[in-house]
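Just one chain follows, in the form predicted on its own, and it is written as structure tokens.
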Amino acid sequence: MEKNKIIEEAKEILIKNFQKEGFTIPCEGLYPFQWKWDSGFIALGYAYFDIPKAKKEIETLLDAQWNNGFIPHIVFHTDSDTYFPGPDFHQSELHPQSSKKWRSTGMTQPPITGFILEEIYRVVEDKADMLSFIKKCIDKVYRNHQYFYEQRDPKNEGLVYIYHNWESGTDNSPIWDDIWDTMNPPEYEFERRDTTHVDASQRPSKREYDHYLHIIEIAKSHNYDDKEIAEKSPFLIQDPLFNAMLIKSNESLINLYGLIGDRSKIAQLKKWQEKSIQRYNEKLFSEKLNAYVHYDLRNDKQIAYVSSSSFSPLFAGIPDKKRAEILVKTMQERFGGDDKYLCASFDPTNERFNPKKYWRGPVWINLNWMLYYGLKEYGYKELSEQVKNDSIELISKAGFYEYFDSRKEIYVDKNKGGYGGNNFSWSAALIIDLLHN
């Protein structure tokens, strides 16, 4: 498929997903309300050809804040039986200090609607108009930064926690296997929805859920109560991904708010920042493995696998040239290879790798298009090219798919390798920036 069809096919299902409420969806059935990060993505989709919409998404998002600075991970805007667990199970009105406008969940996804102004700010002509539009927003963005560590940092040392493996964003993820095993949560019983759109083979399993739905349940019964949950919560990580998301959004601050010249907020973004990044490399990275690892807070250790999320340090300039030169060796031998496309969301040479389901292997276009910044940034220009290439023939070859097969052999036979949910707005919203650059 050439380039411009693409774009336009990628704008398209942009414009379908496009909800009269203001959001997004993630794609049609299965993902029906709006998603945090996925709102970041799709706007930056929508920046070179729909700046309204692109500003409209943001706006929406930043509408459900809570009074403390938490953004949920779902807004429930609209009313839809396709998904579970809706409103009814989550219910965010338990904390006093949700939002009392929009209902979602309590808990969180990576926080990249900082770095997402910057990149906006890039892509549109009219910059003047978007500083208008970053100064109105900012300051909300900015609390939700504070909120990370003021409520997430228990132990002040600039790394910030996750209670649940869907605030990660990825989220079925075989990292977290050694803690079900520790875990033993009841039964539910319950109505899968996301397994009357896609083949079951594909998604977590009933008693993964079992264990998503126990965390929930804990978390309510503290009322989602941040002091609480990292006491209680079986489930506590400092996790590589979410953090060097926040340090990139601390970054872009910085930056953004020294064009709209408002310097109140800077001092304190540059403490955030200098102490996350040195406690990042003194704790998240394993020697043994050379790469960064997720930390589990609640069995004080790091959780030895290699993951898409141990490179994602690349994307926020986290690791110094030496350790990313080491980072990118470890990526090239393990997740490398004339047969695989890069770059799969677990360690292929493990043997929990799965190819084929959610995030214990597919290649995320959103993984990939942070990983193609990081290592053009590095000065790895083949090897971010390579990661551009095999992203757009991942599309080209299977169509906007959620995931793909890292697997070239896949491919062979047509509509093949491409999982998950078609017609997807993040793969289409990003592959247009990378086909821009």
Second form
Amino acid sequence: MEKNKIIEEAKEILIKNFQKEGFTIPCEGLYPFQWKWDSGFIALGYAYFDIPKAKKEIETLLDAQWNNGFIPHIVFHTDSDTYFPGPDFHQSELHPQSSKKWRSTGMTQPPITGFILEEIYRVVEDKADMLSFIKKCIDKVYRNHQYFYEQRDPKNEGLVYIYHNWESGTDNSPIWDDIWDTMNPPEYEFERRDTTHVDASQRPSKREYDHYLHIIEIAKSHNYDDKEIAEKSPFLIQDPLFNAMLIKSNESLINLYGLIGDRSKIAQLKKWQEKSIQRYNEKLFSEKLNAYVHYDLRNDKQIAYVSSSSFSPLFAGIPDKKRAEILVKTMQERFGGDDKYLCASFDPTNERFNPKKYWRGPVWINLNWMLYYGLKEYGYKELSEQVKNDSIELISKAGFYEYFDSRKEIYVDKNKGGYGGNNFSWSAALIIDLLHN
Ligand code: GLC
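Please give the corresponding structure for the form predicted together with ligand GLC, as opposed to the form predicted on its own shown earlier.
Next comes the full complex, and the chain you just saw is listed first.
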């Protein structure tokens, strides 16, 4: 597909997924609400052609912030019966500081709003207008970071935990299999909705869903209290992707506060930032795998698998040059090759790799987008171009899917490699950004 045609189609998808309440769904049927990190990527796409919508997307998300600074992973601005589990299951009202205006989940998602604001500022022509918008909302984003450092870092390490796999954004990654092995949840009775929209072979299993629901039940039994969750949740992880997003966003907040001339919070941000980067490098790097990995805080050990999250620190400027080189070598050895598109979401050389199943192998455009910028920043020009071109090629061949098969052979006869939801908003939004670069 030709460049302009891709951009036009991408815009149409975003416009179609926009809801009159002022937010954009990730895709019809499968995801009928506003998701936290999706909204950031989506806002960046809008910044190229509809700035009011870009602002609106961010405003509707921040409008659902809780009194303690927390921003939920899904905001239920509207009703829908095409999704499970919905607001009646999550019961965000159990938390005393939850939003009185919007029901939501009681879990969060990677904090990308900070760096998205800076990206949008980079893209738009009317900088003054955007700065006055940023001025209005930046403190809310800061409050969100403060929440993470004060409530999600029980050992005061500069690394924050997630208590649910849905908080990671990489929902059914094989990384979590090790945690599921430590749990034995009841068999819940419920009606799945996702598999009415998407082939079951591309989605998590029923047993995986039992685990997902069980962790929520535990959190609910503690009214979503962070301290109690930190003590009781069987799932307690320091996730390299999540923490890289926080670090990248810290940096953007420092830059943006500088631009708007408000220096009151910069010293605190710098303190968090320095500590986080140092601890991240000490604790989340595996010398054995030559990659950043997840840390299981509940069982006090690294989880020894390489995933696309392992490379996200490049986007946040976390490794030094030497370690970046080691990381890139790991990527090329395990994830590269003429027969593959970059970058699979999970290590293709590992037996847990599944090229069709959600976060167990397929390529995701948001991770590729980060990798493109990260590799470029560290001077890996050719490789960054490859990640970008692979992303464009996957979309031209298969369409604006949620995730893609990394095996090139799949696309030879029929263009069958697009999986999950179609007309997926962040695939559309981020390809607009990549094509403008
Ligand atoms: C899936 C993805 C998650 C995303 C959501 C909405 O659950 O794993 O990262 O935010 O869909 O698109």
